[in-house]
Structures are given as structure tokens and as C-alpha cells.
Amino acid sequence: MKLSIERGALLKAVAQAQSVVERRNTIPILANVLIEAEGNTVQFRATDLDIEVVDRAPAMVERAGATTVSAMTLNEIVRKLPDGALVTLADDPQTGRLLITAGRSQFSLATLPREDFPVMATSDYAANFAVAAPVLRRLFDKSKFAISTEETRYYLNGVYMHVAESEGAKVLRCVATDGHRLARIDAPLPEGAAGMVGVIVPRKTVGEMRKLLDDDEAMIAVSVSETKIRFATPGVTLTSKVIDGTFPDYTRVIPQGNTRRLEVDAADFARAVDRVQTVSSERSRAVKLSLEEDRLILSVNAPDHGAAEEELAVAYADERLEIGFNAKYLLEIASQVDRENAVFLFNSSGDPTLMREGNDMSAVYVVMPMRV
């Protein structure tokens, strides 16, 4: 194998691939990236056995072939090469080494046989559809903060992507919860998605897939089966196993009868919460919301640290209410709001609170209160 490739294209492809590789590996081949050169493209394939990413880049291929080399080392070398450099990759079967040449720099890396590299089995996908990158980005960006990190409840360690019904129309919905807060985000159902089975997309996959969504013009081809999900752009294909578990019935958690309505400027609210939580204890991070007509008082009282209070002018016309929350949860939910105003719907100080962006029902958040 011998090929030449521009440093920028090589770095982009290798960086995407190596991020999937686990830092600590008991299987040496999993630390490697599989380089396959043919025609006028080269592809870089990396896997941790649960996720596989294939990144394609244009190259001048002098001799077709394939080899595997340490993903981390290759990424570090390419990262440190000068911008605009032309990089030559050539494998030497006699020495079992990959030679990397750029200008006056030369590196020789150990390789492992390409036959040892595990390629993820292809799956029969029940549903295939295309989604615009900004739509997919919104679905996952607004829900991923609520993914649970608790290993024992593994079925909550991802985003539940499924077809649901909202206001009489079918929607593509993403839901995440950790038992303390919940995010439910809807988008119009893409053509071809109606037969999709509900799948739980793992946290790591959500992070890796997010890198494909920065181009606003891109259309992402999504394929879903009961065991796998695949996201593809012309240059990158990401395939992942889905979490084998049943996502709980989240609809039971979303309160229906909350009538006390608070409307507040989302940015002002977030900044005020951030200021008063400075003196909260690291363990509880509790902040109290005291509501009365058109007035919200945020307060923290931590005997070991101190106390803080801030008042905001808000739209609130219901009876007086005092309710406590974890400041971190409030900040994370408030940071999701794209519109100017956040609307909170309360029932009592012991019941879950609903939050949405103005009158938009396509993004709904639930947060559990805490005693303060």
C-alpha cells in the first residue's frame, strides 16, 4: 500500500476514527485503525466492538492495500505536522512497518495484520430515512444532558429514539432521563421512518455522532434495526449497537395537571441561579424559588458557606409557592432554551415541575423538586 494525502484531510479522518478507540485496551488490535486504500480514496476504520466509524478521504493511491496501525500514535503524528503538508503513507511488508513521510519528517510505525481487525457485521435495517443535520442535532443536543450515568440502570444510559404521537401527528422523538430530570424533544417524522423500532442510542454513540452534525447543509442517512443504528454522511459512516433493554414508560412522569404558570427570561433566570448557587454546599446544591405575584426570589442558605438571595421580575399570577431544586439541574434545563422566555408549570412544592420554551410543545422538560 502506498498513498499520498493532504494533511488536513488526513487529520480530520484520523481524529474522527481514533476518538472511538478505547484508551485502555486488553485486545491490541482494538487500539489500531484499519487503513484501506483503493481507487482514489482511503478509508480509516476504528471500533471498540460496540461502535464502528469509517471515515473516507480523497487520496492519490499509488499502490492499493490495507494495514492497521496505532490510532493514537498516527493521530498525534499528523496533528503535529505542518499545515498544508503532503503526507505519504507506505507499508513495508518485509519489516511490518508503516512509513509516514511529510517533507523532511519521517516516521516508522509498527503494524498488525489487517486480517485480525474485527469488522462489525452488517445488519438488515428495518427503517431507512434521511434527516437534515440541524434537526438531528436539536433532537440529541437538547436531550443528552438528562442521560443517566448510573451503570446499574443501564437502560437509561442513552437517548430513547422512537416514533410517537403528538397533537394528532406522528413525530420522531428523543427522550432521556436519569430519574431526577427528563427531556422530551420532537421533530416532524421523516419519510420512511414510520416503521422504525424504538431504540436506545448509547451515550458514547451520541457523542461520536454529534461530530457529523456540524454542517447545516448535510443530510444524515439514518438506518435502524432492533440491535443497531447507523448514521451516514458521504464521508463518514458510524454504526453502533443499541442498548439491549426496555426504556421505562416516561409518559407517566410528565405531569398533566400543573396549572401554576411562571414565565421568565431564560437567560436572566440562568444567570441568577448561577450567581446564588455560588454559596450552596457542594453536596446538595439546593436553591429555593419563592413565587408571589410577578416576583421570583431565588435564595440559597448554606450554614457552612453563607447565604444568597436575588429577585427577578417575572410573569406569575397564581398563589404563593415555595419550591426547591438542585441548581445544576435548573441550569442545565435553562441552557436548553433557544427562545427568550422559559415557561415553568408547577403544581405543589412536592410535585414534578414542567418546563418548556414559550408556547413550543416540541421540547418539554421535567425536573423533580427537592426539600430545602
The other form holds:
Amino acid sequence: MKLSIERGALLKAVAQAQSVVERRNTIPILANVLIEAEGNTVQFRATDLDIEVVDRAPAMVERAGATTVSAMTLNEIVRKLPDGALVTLADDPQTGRLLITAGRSQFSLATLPREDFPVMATSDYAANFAVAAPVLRRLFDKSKFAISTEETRYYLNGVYMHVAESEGAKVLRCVATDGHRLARIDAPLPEGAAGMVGVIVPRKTVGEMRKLLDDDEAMIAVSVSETKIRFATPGVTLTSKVIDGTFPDYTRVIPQGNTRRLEVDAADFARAVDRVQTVSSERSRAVKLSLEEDRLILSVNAPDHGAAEEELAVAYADERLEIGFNAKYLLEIASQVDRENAVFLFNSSGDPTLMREGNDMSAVYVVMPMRV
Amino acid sequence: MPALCRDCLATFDGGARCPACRSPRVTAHPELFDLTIAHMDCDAFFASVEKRDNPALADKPVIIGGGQRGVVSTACYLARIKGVRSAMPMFQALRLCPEAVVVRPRFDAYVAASRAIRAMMDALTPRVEPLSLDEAFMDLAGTQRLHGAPPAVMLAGLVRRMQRELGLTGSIGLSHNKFLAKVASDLDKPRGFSVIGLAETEAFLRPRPVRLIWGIGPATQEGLDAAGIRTFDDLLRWDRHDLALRFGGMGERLWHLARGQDRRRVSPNSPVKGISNETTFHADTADADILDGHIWRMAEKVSSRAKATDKAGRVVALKLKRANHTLISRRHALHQPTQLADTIYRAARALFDQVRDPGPFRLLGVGLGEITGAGDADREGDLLDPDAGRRAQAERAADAIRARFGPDAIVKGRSLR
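Given the form predicted on its own, state the structure of the form predicted together with its partner chain.
Let us now look at the entire complex, which starts with that chain.
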């Protein structure tokens, strides 16, 4: 194998591949990236056995072939090469090394045989559809903060993507929860997605996939089977196993009968919460909301640290209410609001509270209160 | 040589008997009045409390422990003469000493006695570090002017007062650091008073086995055996760097201990690190229902201790011992600290389900770690478990009933299995 490629194109492809590779690895081949050169394309493939990413880049291929080298080392080398450099990758059958040359720099890396590299089995994708990158970005960006890290509830360690019905129309829906807060985000159902089975997309996949979504113009081809999900752009294909579990029935968690309505400027609210939480204890971070007519008082009282209070002008017309929340959760959901006012719907101080942006039902958040 | 009578607390210069009261209980040592770090260890504490409270037991061998399959918690000195030791399986203890009276532990009584002793120690110095109910370190540096007597005299007075006022005896180890004080208290039990001075430290340790080091785990012990280190003399031959290479962080400590150096301070409020309870079964069991009952019982015990001391914990631990004595332990970090039996049980049960081992097991334990105050506990509900709030209320209500009508007034069905 011998090929030449521009440093920028190489870095982009290798960086994407190496980020999938697990840092702490007991199987040596999994630390490697598989490089395959053919025609006028070079392909980089990396996997952690749960996710596989394949990056393609145009290259001048002198001799077709394939080999594997340490993804991290290759990435580091390419990163440190000067911008605009032409990089040549060539395997040396005599020594079994991969030679990298760029200008006056030369490297030779140990390789492992390509036959040892595990390639993910293909799946029977029952649903194939295309989604614009900004749509997918919104679905996952607004839900991923609520993903649980608790290993005992492994079925919550991802975003549940499925087809649902909202206000009479079918939607593509992403839900994530850790039992303390929940995010439910909807998008219009893309053509071809109606037959999709609901899948739980693992946290790491969400993070890796996010890197494909920065281009506003891009269309992402999504394929879903019962065990796998695949996201593809012209240059990159990311295939991931989905979490083998049942996502709990989240619909009964979303309060229907909350009537006490608070409307507040989300940014003002977030800044005030952030200010008062400065004195809360590291462990609990409890903030108390005291509501009366058109007035909200945020307060923190941490006996060991101190106390803080701030008043906000709000729209509130129901009876007085005192309710506590984890400041971190309030900040997280408030930061999801970007266009209109935040609308909170409360029931009692012990019941889940609902938050949405204005009257927009396509992004709904639920947060559990805290005893204060 | 400076000397002290442990009966009348007279101080004098040398001699086998006290010049004032003629008692032979004399401690003499060149550094007797200069040393300040002490370790007090009660003699057969649980058994002594039982004998004190029930004089009929006074001249009988007494073993504290529970059930046929349990282990010896404490044995009195009469039983120890027959070879009975702490942590020995009960059947073995009864074979060695069939005439022994086995008494179930009464922790309330031990806690009360321990508190009384603690109050006496607190009167000597603010630097008291309890290790358990029946032993503690004390640092009496700088107290001589306050008490008008050197630490040794005050310590002899402490054990005399314990015997007179509480009917309990203890042994004192006095030295220049914690390690040696702890070693010393064990040299001359019961009713002992041993001193290890700075000048004799190395000579004293040299011929002794390294087992003496308190807190050496089985793994380090095996490592020491494998390295051919049996005595402190063996240990002294090792280079500091080699010890660190072979034993990691422990190596550095071993190097210092070999020279009798221990710089740990006596810290009065060493925080509670964990609350745990375990039980050894009457017969090994693999029955999931029975084990589930034990998990609940242990969770409930841990929870009630947490509630009693206003503590909560964020980590739940499960410990299982297989029939062949190998251990399985698992931990789970909760989202928030808890003191609820229900939450502890659920976490421990989930850990149990993850252990894919069919058993049989001989022991099960449940523990709570990363201890915090009760104020931070159980403040957030769980969206996906809306009944959790109701169960917590039921538990608090049951606690209130128990507080009023006794611990057995209300129990869960599953704890009766």
C-alpha cells in the first residue's frame, strides 16, 4: 500500500476514527485504525466493538492495500505536522512497518495484520430515511443532558429514538431521562421512518454522531434495525449497536394536570439561579422557588455555607407555592430555551414539574423537585 | 529509674514494690514520664460487661457470639485459656471449651459502657481517637501542666477509675507513636501497662514478627511471606526503594515502621467511614428467597443505625462469602445519600442480582459508605419510581411506631423468612 494525501484531509479522517477508540484497551488490535487504500480513496476504520466509524478521503493511491496502526499515534503525528503538508503513507512488507513521510519528517510505525481487525457485521436495516443535520442536531442536543450514567439502569444510558404521535401527527421523538429530569424532543417524521422500531442510542454514540452534524446543509442517511443504527454522510459512516433493553414507559411520567403556570425570561431566570446557587453546598445544590402573584423569589439556605436570595418579576397568577429543585437541573433545562419565554407548570411541591418553551410542545422537559 | 505504682499512683525511683502501699503492680521505665502517645484496650470487653451485669457468670468461661453457625465475637480470659479466640467459628470454640456459656451480644449495654469510658478519656485530653467500642488512642502531649502529673500517671488513673466506677478493666500501651502504643497495649494483657521507649524501639522490634503491624491485610501479608520477610530484622535489610517497588505505597510505610517510625497523628474526630452489618447463616444457603430476606434484614439494620446517628450514605455495598470462604463484594454509588432501608435494600438487591453466582453462601453483609449528614439524604424523588415516595413515608411511619412500642412492634413480612 502506498498513498499520498493532504495533511488537513488526513487529520479530519483520522481524528474522527481515533475518537471512537477506547483509551484503556486490553485488546491491542482495537487500539488500531484500519487503513484501506483503493482506486482514488483511502478509508480509515476504527471500532470499540460497539461503535464502528468509517471515514473516507480522496487520496493519490500508488499501490492499493491495507494495514493497521495505532490510531492514537497516527493522530498525534498528523496533528503535529505543518498545515498544507503532503503526507505519504507506505507499508514496508520487509519490516512490517508503516512509513509516514511529510517534508523532512519520517516516522515508522508498528503494524498489526489487517485480517485481525474486527469488522462489524452488517445488519438488516428495516427503516432507511434521510434527516437534515440541524434537525438531528436539535433532537439529540436538547435531550442528551438527561441521559443517565447509572449502570444499574443501563436502559437509561442513551437516548430513546422512536416514532410517536403528538397533537394528531406522527413525529420522530427522542427521549432521555435519569429519573430526576426528562427531556422529550419531537421533529416532523421523515419520509421512510414510519416503520422504524424504537431504539436506545448509547451515550457514546450520541457524542460521536454529533461530530457529523456540524454542516447545516448536510443530509444524514439514517438506517435502523432492531440491534443497530447507522448514520452516514458522504464522507463518514458511523454504525452503532443500540442498548439491548426496554425503555420505561415515559408517558406516565409527564404530568398532564399541572395547572400553576409560571412564565419567565429563561436567560434572566438562569442567571439568577446561577447567582444564588453559589452558596449552596456542593452535594445538594438545592434552590428554593417561592412563588406569589407575579413574583418569584429564588433562595438558597445552606447552614454550613451561607444564604442567598434574589427576586424576579414573572408572570404568575396562581396561589402561593414553595418548591425546591437541584440548581444544576434548573440551569440545564433553562439553557435549552432559546427563542421564547420559559413556561413552568407546577402541581405541588412534591410533584414533577413540566417546563417548555412558550407553548411549543415539540420540546418538553420534566424535572423532579427536591425537599428544601 | 522513674517508676509508678498502678494501685496508689505513687511515683518513685525504681524498686519492685511500691514504697507507699507495698503493691507489686509497679511500672518502671527510663522514659516513663516523657512519653505521651497511649493506646487503651479494654480486656475482653463484651465478656467483661456481661460478667459485670450477671455475677453468676463471673467464674464461668463466657463466649459472646450468636447461633451455632456464628463466630466468636469475644471470649473471656477463662475461655481463652482453653484456646478460644475471637473470630473462631462457634462449633470449634465449643469443642475446645464445652462448658462455656454462650451469650448473645447486647450492643446497647456495650455502647453505654463505651460511652462512659470515652467520657473518662475525654477528661484526660481532647485528642482521643476511638478505634472501636473498646479501644482508643490518646495523645497527652502538653497535658502535664494541666493535670499536675505526667501522662503515665493519668493513664494508670484512667484504668483504675474504669475498674472502680464501671467494673471494667483495660490495658495501656505507652510509647512515642501510635504504632508502638498499639503494640505495647497488647504485651501485658489483661490489666497491663507496657512502655516502649524511644531508645529501645529498634532493639525491641528486631526479633519480632512483622505480623505485629496493625492493618496489614492478607494480601500484604502474603507478599511479605513471599519476599521472605518474617521479622522486623528481615524488613530492616530491605532498601527503601526496593520496598516501594515491591509493595507500592505500603512499602514506604513498611520502611518507616521497621525503624519504629509512625508519624500519623491522633485525630479526635476521624469521621465515620461506613456503616455495615453482616450475618453468618446457620447453614450455607443458595435459596434466593432466604438470601433476599437476609438482604432486607441487613439493610434495615444499617438503616436504623444511620437513622440513630443522623447519618446517611451515598454508596451501598454488598458482601457475600461463598461456602469455600472466598469473598464477593460489590458497590453501587447512589444518585443522592440515603438512610432509607427501602433504598439500601433495592440497591443491595440489584447488586445481588448482578452477582451471577449460584452460591451457596455462608455470609451476607450490607454496608453504607461515603457517609454524610442526614440533612442531605433522600431529598429528590424518582420520576420512574413514583411509589418510592410512598414507601419512604411508610418507612418513616414504621420507624415512629418502633420508637414508641419497641423494635419488634412492626416488621416487614420478608424479614421473617
